[in-house]
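What follows is a single chain, given as structure tokens, in the form predicted on its own.
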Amino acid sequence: MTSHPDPELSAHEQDVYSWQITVPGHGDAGQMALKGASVLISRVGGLGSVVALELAAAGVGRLVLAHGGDVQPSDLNRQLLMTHDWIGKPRIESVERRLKELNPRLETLCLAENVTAENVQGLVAESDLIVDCAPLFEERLLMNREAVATETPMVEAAMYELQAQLTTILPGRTPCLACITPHSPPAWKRRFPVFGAVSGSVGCMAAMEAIKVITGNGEPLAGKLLTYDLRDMRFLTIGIQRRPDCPVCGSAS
């Protein structure tokens, strides 16, 4: 993954990332892979804000960010890139401002819209990897279809109340989202009960999945689904299979 035009590390970057460069299997090569990567994050709210923060902090070179609407008071329990003084102003502007404060070297492509059938192709074309953080299944399924069509890896993360789940989709090798959830659940709504600490927990793990796919260091949750419930700290990882009749990836090789 080499979307960034200059993946070489400066002396300053060597210093900033010195603690993680010493992680076994990472080194300068892994750090340059992060700098050379472009990652799409759909919605930069309770889940996506943490993903974006962690990837910006880790040194990913470019983030493609799609999130519509203005900051609301109800965002502030979990959306860590939003601030009280930005209430009533565009969310995506707060997101870009906060990320650049953390990492001024970060390149961003920001869209003040949510993912739609009209923009999904262009957004995915700008990306080496997708992290799906959308609250609505319509958006998730759109990105899944485009990820499979373009063979773009996608980290799929979700939460509800005190529960969360995570998997990594490698098109042609693993089940896609439509294998697991072929249709949007009829009763699902955009607003649902959640603590920010729950979305933050799965956001950190989703960021780590993205880092593993980009650098090749570690084993991502490919063909595996991690589920957990923080109410009693139960964690479970299960194997998942591609559906031969899946309308999205059933004919993928």
Contents of the next structure:
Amino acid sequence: MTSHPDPELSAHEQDVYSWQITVPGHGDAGQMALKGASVLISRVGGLGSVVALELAAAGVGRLVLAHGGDVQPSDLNRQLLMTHDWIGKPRIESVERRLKELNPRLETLCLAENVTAENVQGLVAESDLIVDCAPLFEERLLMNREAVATETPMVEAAMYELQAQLTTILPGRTPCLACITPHSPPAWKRRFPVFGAVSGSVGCMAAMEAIKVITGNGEPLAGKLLTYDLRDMRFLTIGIQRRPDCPVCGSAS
Amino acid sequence: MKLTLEWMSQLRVAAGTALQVLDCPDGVQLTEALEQAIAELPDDRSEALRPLVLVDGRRVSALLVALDGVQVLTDGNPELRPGSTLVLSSPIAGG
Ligand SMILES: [Zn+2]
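Alt. form predicted in complex with the partner chain, vs. the form predicted on its own above:
So here's everything in the complex, that chain up top.
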């Protein structure tokens, strides 16, 4: 993954990332891989804010960010890139400003829209990896279809109440999102109960999955779904399977 | 024979419990065990949970089912072994 034109590390970057360059298996090569990577995050809300913060902090070179609408008071319990002073103004502006405060070297491609059938191809074409943080299954399934078509890895993160789930889709090797959820489930409601600490926990883990896929260091949750409940701290990992009749990655697709 | 069910996500909230232990007839199949589990819950819980799990006696296609740690696809209805653990989750998303 080398979409960034200048993956060399400056002396300043060596300093900024010195705590992680010494992680076994990471080193300068891993750090240059992060600098050379372009990651799509959609949306940049409760989950995506934390994914974006962690990837910006880790030194990913470029983030492609899609999120529509203006900052609402009800965003502020979990959407850590939104600020009180930005209520009523575009969320994506708050996101970009906060990320650049943390990492001014970060390159961003920001879109003040959520993922749609019209923009998904262009967004994925700009990206080496996708982190799906969207609340609507229509958006998630659009990104999944494009990820499979372009063989772009996609980290899937989700949350509910005090619970969260995470898996990493490696097209051609693992089940895709449609193998797990073939259709938009009728019982799903856009607004659901959740704490910011829950979206933050799975956002951090999703960022780590992205870092592992980009650098090749560690084992991502490929073909496995991590599911956990912070109410009783039960963590389970489930082996997931490709559906032979999957409308996206199955043999008939 | 004894089985353990673990409800996740919206199912956990609807069921009002994370874990349910079932005493099932030998040779019970997955969908029948789910029918029994739902029937054994208090009426209001059963009513809330049923449409998230079963429609017209078939498992909802978006339901994630794992038997002893491995996903069972929607068209599978395996016979369960004594001591098996089922984990069930409805789909959840970001936001
Ligand atoms: Zn699939």
